[in-house]
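Given next, in structure tokens, is a single chain: the form predicted alone.
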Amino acid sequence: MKQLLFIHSKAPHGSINAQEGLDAMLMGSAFAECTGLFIGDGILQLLDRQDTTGSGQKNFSKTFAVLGDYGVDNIYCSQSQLSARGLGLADLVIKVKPVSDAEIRQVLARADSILNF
């Protein structure tokens, strides 16, 4: 079966980006296995009780939660940026895989096709 990986490296909020990438990942479940990579800002669209009050844009990150039901099992974030960021795994809304620079290579090379948002 085709690889798809899904690399989501935008912010939660202020574009359409990380949405259309969750939303994106949700449909090629139904064609391929998806593995979710969660890099850079990317990883602030998993933090848990996000408020978005004020802003105007829908708080979509507990759509997140369904991506086991569609089949997604193999969801990955950098260890290190997760750090830098001063996050741990208990800040997150879902269950995810860190993952070092070195096996973060090995996620990219086992995708067939890989999508950035």
Contents of the next structure:
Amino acid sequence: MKQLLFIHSKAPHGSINAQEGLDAMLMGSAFAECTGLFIGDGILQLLDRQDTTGSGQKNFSKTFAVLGDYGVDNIYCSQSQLSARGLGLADLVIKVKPVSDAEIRQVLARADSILNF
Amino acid sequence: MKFAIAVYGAPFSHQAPLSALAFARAVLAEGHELLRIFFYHDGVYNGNANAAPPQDEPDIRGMWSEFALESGVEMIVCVASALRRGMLDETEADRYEKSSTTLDPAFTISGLGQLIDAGINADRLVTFGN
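The form predicted alone done, now the form predicted in complex with its partner chain:
Everything in the complex follows now, all chains and molecules, and the chain you saw is the first one.
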């Protein structure tokens, strides 16, 4: 089975990239083995207890919880960039595997195709 | 080699569509296969049949349309992205009771599965804009 890697690197809500990246990953899970990698401000998509009422945007962060049901179990997050934002794994809405920069290179190398969001 | 292209950038705001089109032409000129061009996010505006740019600027929708006609490469716009942004073919305009169609007939409305399929079946999926 082909390995698709979805890289999420944009903050949620400021642009539609985050929401459509999640949609694409859910769709992809029906056809291929999908892996998610959250880097940079993309990590903020995973923040627990988001409240978007003030911004008028849809709070799609609850949807991350269904990734497991869709068979997307490999969700990685840059450890250094998580720490750089003053965050820890307990701040996130789902369980992710923290990875070092060297491990990120391995995740990239394992993918047959990479979709950037 | 089998290529597929994803376009996320809107015409006029972003260089992405023109770069994608140049790349698409180069792919075919070099004798490669081009499986599909998939328009996502603001990229769906590339299919706006009502765009009326000034005469001294590139008519990007027209260029795509001509490219599709010459090459036969399928150009797909994501249905969810397109509906949100009012890019409707006749079927969708009827379904949502809108007064006009806005999508150039060279473009086809389909699902996100077409992007995933491109990722699976192309040797290289190249993304423009984001």
